[in-house]
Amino acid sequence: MKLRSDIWKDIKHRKNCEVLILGGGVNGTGLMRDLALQGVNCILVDKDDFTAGASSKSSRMIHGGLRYLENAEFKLVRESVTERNRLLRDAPHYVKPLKTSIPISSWFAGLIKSPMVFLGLPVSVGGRGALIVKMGLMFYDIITGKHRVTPKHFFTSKTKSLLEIPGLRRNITCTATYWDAWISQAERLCVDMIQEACAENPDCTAINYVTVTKQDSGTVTLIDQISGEDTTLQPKIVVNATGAWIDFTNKALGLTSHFMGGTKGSHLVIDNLALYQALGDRMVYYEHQDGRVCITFRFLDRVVMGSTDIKIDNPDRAECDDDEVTYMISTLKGVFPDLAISKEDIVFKFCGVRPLAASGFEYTSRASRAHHIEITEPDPDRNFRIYSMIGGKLTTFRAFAEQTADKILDQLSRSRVVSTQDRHYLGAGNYPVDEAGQTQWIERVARASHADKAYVTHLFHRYGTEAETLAAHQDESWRTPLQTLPDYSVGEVTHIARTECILHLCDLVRRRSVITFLGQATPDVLEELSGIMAPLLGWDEPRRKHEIELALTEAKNGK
């Protein structure tokens, strides 16, 4: 990407365009690649930073929707699973396998309530047998059929499931085993999407920290919160892909909906030994006696955990409170009741909102997590259409983005010339998936650029194959680790800086890395970033100290 302030003068400079997108989360980012790909020139902007929202406040699950069975929800479990497979296979270097276990408390629980469920009746889920459970496996197993990718799912008995997982609760019956995946960079994911969009079609641009109001009839006006500049364009198609927010910007745009009826999921980061070594590689995905279902599984080298499912109106005003903190924790030490967890063990939580679709169900876990898109018609006030695309998650967003090009190519009288169906993202062509060929991968790349072996694998571990370009930099202060977080060097926080829309300290260690999540975001680690990103970004002494204040508060807060 060009520096921002080049970005916002070329805006600046434009009149029109074919289509806007507003919000920078995973479904923005991946309609504005597809949409790149077929010659539509479009401007995507956020008023936040880019995947601020759910997109990097998610459980960092890539999985088939298991659960959503319960609701009958077959083609989106199909969609699902068929999108996580794609996943994996195009973007490996993000996207990894993960085993999944699930401890089982009785062979027939809920043979009377899951019908009932899976009826539409109005009552909580909840109670799932060994039955139950085999039979939605049994289904996840039929929808991948030849195009499978994963292992077939098998029980485990209750003896051999206490010695494979140390510390499990011993009132379990047996657990059932099966595979989805989860994702490691979800926030360079959307970034990568808007890269390649934007040197794959120049006339397509993204920003960052922009507001949007209706202006007249058929222009918007967009408000650079930096500069407090404004400029007025005029899109053929307004696209709404702001997630929870859906219902905030349609009123800013002069539409009044009630789209929306989003659930905050907060989660915990942990650091925990006893319970890392019990995961190994799984996940453990498990129900509360309340009838919720909860995972925890291995992330890098801490732990995850969550998540919450909790009714919200305003999702500026979401986060993780201590009562669903110590609801979390309650259901750790629910599952791994021999080992010693505690609130001092978390590193980081933090609270995203599920950008569902307004139900009327009083259960929270019975409201759809389907996408559709809505379409708003012109009106004597507003000369062009709204497309709001309700719903969407990391998993099906590809799937979300192409179904919203398709109606947009249809409007605008264009013919799809590009799949993304079989397009690797960035950083995964050419990659490298067993462990080998890793290896050798990196040794490679390692000699070519005479860069130490280790500072290779951390690139390639956070930027794929495209880690290649990046090791091949020979200025020695590239490559200068920082004395704080050696995993990085001096030279990727300053591209960083340069590249990707960097407006705030938080930019960086929250949604370009994953600094913050791992609680690493200490007092001494962003005294040292601030110190670089100083000089780059024009910051005076009282700015850096304030960034640095935000961004602990962030940390603290996980906002």
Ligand SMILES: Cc1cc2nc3c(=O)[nH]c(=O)nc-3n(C[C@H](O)[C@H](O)[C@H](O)COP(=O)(O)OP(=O)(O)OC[C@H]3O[C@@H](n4cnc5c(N)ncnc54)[C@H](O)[C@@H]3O)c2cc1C
The other form holds:
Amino acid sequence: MKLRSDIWKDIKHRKNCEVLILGGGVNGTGLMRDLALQGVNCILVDKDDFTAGASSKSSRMIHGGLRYLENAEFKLVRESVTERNRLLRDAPHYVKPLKTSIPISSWFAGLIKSPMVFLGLPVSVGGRGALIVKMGLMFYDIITGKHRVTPKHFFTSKTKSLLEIPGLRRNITCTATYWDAWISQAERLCVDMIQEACAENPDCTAINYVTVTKQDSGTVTLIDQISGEDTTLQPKIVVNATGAWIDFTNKALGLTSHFMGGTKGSHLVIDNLALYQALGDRMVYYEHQDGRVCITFRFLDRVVMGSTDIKIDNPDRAECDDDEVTYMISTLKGVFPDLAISKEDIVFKFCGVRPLAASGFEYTSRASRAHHIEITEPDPDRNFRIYSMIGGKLTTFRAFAEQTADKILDQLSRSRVVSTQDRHYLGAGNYPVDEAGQTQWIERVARASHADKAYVTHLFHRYGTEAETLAAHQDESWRTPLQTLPDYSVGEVTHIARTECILHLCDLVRRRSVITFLGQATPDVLEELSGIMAPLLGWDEPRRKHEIELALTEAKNGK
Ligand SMILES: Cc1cc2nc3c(=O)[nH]c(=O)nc-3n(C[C@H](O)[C@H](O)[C@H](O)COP(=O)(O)OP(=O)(O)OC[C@H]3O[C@@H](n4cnc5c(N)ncnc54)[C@H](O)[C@@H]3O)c2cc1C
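For comparison with the form predicted alone, would you give the structure of this protein in the form predicted together with the named molecule?
What follows is the whole complex; the chain from before opens it.
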């Protein structure tokens, strides 16, 4: 990608495009990648940074959705499992298998409740026993069975479970274990998709911090949030992929819609060695007394836990409040009563809004996680169609993008020329999947590039096989580790600031890297990073200080 200022100049020269995509989350960027590959020219704009919405605030599970079986959403589970398996294969540098264990408190609980949920009858909250979990996991194995890439589920006795998961509450009957997957850097996946789209199709471009309003019947106005400049564009089609903001965005386009019924969900990132060690390589998936399902798993050298599920009308107001923090810590203490876990262990918290379709369900967990496209036909005031991408999950974005792209290709009377079904993502080409292969790969690249092996290892974990191109930089700055975060080099930070549409320090530490997420966005780190970025992005001293303040506030409040 070019410098953001150059991208804006290019957009100002454009008078039209085939598809204008609003929203740079996983659905918008996934669609951009797909359309670009079909030769469709598109412009993507985000009112904030790319992935500033739910896509950077999810639980990071790439999962079939065991829980959706209870809601009889078999089609969704099948699609999710297929997409999960594709991501494991096509993005192995980001998506890894995840062993998941459920502590179970009784044999028969839920035998009445779960079928009632299945039949759509109202139910009160309460636990699920071993028998009902067994039935769910058997179904899950059957659905996932045909193209199985993960092991089958199994049950473990109470005694063995307590040995394997030290600190787990003792009043369990057994645990059930099955496999799903998790994604380490969903934010980078989205930026990678933009990069791939721009590289594959030079008529495609993407920009952040730009909003949209309707001008007259055939045009929209794009407004640069930074300079205040605007430009007019004539798109053939507009795609509204703004997640929880879809109704707000439609309003800006002069359209009244009531498609969305989002719920906010908060997570905590925790630095607690006892919890980290107790979890080992597994996620613990547990039900709190109030029936809310929570998850806890290792994320690099931290632990992530969540989430809440609370109705919210305006996604801009979503934040992780003190009550949620207290609630989440209490659920953790409930499942690990012997471990000393406290609010002081929290290094980061974040809150996002699930872009769910509007539904009348009292229990938010019953609202479907399926996706669909709403097409609004042109009218006398607006001569382009609007496709609103409603709902979905991180897991299923590729399928959703494909379904939307197919409809758009139809409208443009064009045919699909490239399938994304078995296309690997940036950084996954020739990726060595086993440990021995990875060691060999790292040694080979370190030798060829004369780069430090430990640094090549970090690059490999962050960028997959794209690390080879990065390690090949012979510039001294690539051999100069940051003083405050030696895992990164000055050259790497410079490269991200120059090529990934960075405008703020927050963009780099929160959405192009996991620095804030891991609780590493300290004043010293931000001081050093902003010192590198300032000359590249033309920041004077007051602006640099302001950027540090913004990044510290985000690290503390975790919006
Ligand atoms: C708490 C939580 C937990 C989740 N856990 C999981 C999980 O474990 N697994 C899973 O598969 N899924 C999970 N999800 C769901 C998943 O994150 C979302 O479905 C997915 O990220 C939605 O992507 P999106 O692109 O539609 O929306 P978003 O990622 O929200 O992107 C929308 C973008 O639109 C931009 N925007 C808003 N208004 C405008 C405008 N007017 N013009 C231009 N741009 C605009 C925003 O800035 C944002 O960047 C979770 C979601 C949440 C909130």
